[in-house]
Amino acid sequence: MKIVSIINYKGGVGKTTVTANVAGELANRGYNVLMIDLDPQASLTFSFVTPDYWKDELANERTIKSWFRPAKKNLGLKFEELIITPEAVESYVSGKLDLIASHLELINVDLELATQLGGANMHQAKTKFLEVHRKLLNGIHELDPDLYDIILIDCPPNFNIVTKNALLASDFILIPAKPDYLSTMGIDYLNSSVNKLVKDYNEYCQIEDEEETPPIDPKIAGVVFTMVQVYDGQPISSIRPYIAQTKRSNVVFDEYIRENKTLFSEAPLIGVPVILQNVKTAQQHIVSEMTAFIDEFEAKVLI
């Protein structure tokens, strides 16, 4: 089972139409699916279920918010109850694409995991610091290994402790980003964050203990370029510099994905990304290239 985060320091880069169109088209291979929604917004939740739905069934007990509040306010709570089927997109993929969704108060979690962390000493400082930061890895540790292929967890543009929860359970770090110089700036910022949260992390693990907490390394599978505004086949002149400043220092897919803000902003609406629709011939194009990118993600990350 691999486990992929999808973040980027800045919001709007199309993070969530990733994540959701990779999901669909892995299910829709045969791959046994699970998403993650860590954002706020909710934006990945809502993509999958309404409103209305959520509130009712799901806004109470059956969000990742449940997750992560104090233990004594968890007990008997199994990570596995807060997983959700969607029924609009079922019949679409042969394999299995299931839900965590996320909780607009997801936001307030943070400071609350805040608290718990500190200590008397080093020593408890560490350990706390352990307990807080791997609470969605004991989640996922929870579920049986083969239940799922690859988990995918949409993170919020920031770095707080839920978004370093994710990062420390993942095996892979996939970035979206437009190709402007507010979305590329910070790719840099985070990739030299992560690796800080991780060298530190892996230190704390070498605390003598009854239980061994196994060290992390988690990967950047690359930055993929969303919202591209192409002419001619290629993307437009003005955005060429930070495509190729990107590719100098970092991982950067092949393909990219083009801009169509009514063909994704539509999919919510019925449940089903983009690329598991019978859209118009003349938006093909989108999907091919779509699909080109999961090729590439696939052989990455999974094969």
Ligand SMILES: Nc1ncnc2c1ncn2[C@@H]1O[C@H](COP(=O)(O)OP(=O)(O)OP(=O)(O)O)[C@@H](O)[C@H]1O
Second form
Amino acid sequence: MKIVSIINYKGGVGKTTVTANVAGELANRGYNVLMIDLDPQASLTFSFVTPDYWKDELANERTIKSWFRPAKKNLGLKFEELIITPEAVESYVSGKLDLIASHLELINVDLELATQLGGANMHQAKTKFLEVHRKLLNGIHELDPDLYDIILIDCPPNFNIVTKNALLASDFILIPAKPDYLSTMGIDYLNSSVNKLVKDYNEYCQIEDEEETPPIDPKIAGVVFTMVQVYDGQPISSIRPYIAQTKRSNVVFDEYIRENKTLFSEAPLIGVPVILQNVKTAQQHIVSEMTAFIDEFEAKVLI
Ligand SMILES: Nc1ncnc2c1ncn2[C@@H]1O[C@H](COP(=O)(O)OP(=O)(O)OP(=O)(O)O)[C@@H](O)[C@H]1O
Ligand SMILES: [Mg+2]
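Please supply the corresponding structure for the form predicted together with this ligand (the preceding block corresponds to the form predicted alone).
Shown next: the complete complex, the earlier chain at its head.
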């Protein structure tokens, strides 16, 4: 089972769209896939289930918010109980395509977790840090390791405790970015924040038995450019410098995701990612390009 966080500090760069399409295509290829929505905006959730279904069936007890509550309130809750199989997309895939939904109040959970940090001495502070930052990892470890081939975690555009939970549980980190100044600017900072977090975590783990908590080493799978404007088979000239500059200090996927507002904005209404839809002939190149990116991703992460 491989665990991948999809993250960029920058909002609106295509994280959720990439998560939904990678998950859909891998499930179409026969993999068993679990998506976890860690963003309080719940865009990934609402790309697969309707707001009514969320309100009636999930909001109360069946979202990731329940998992991050203090342990006392969660007595007996199993991580597996949070998993749902969205219906609209089920018939499009041969593998499993499951989801753990998010909750709009997840933002409060982050603040609550922050109040649990600290302690009277260094040892206590480290213990608390591990407890608060390992909630998601503990949940994932509860699952039967054969249940899923891959877990894709859609992160919010921040570096809060819930996001750190995702990174510390991950084998790989996938960074979607728009080829513009602001979206690419944060990538180096993200890399160094991840390195510092992993370093701190591994150091704090030394207070525990090494066999039970081995050091972690999440790898950057790479940067995938999204919403790329193309002319004559190439990214337009104004964005090429940002792609070239990012390649100088990062692993960048060869394939990119092209811009098409209509196609991508309508997918959540249908509950089926673009890559699984029967799109018009004129749009098929967009799907082929995404498929090629997922070939690259699959080779890196799953094969
Ligand atoms: N390749 C694309 N071409 C055109 N529009 C796109 C593309 N990918 C995503 N979009 C649109 O851009 C908007 C933002 O995309 P998305 O929600 O995937 O980004 P995000 O990084 O997850 O955002 P947030 O930081 O808010 O979570 C959405 O309206 C989506 O439909
Ligand atoms: Mg998102």
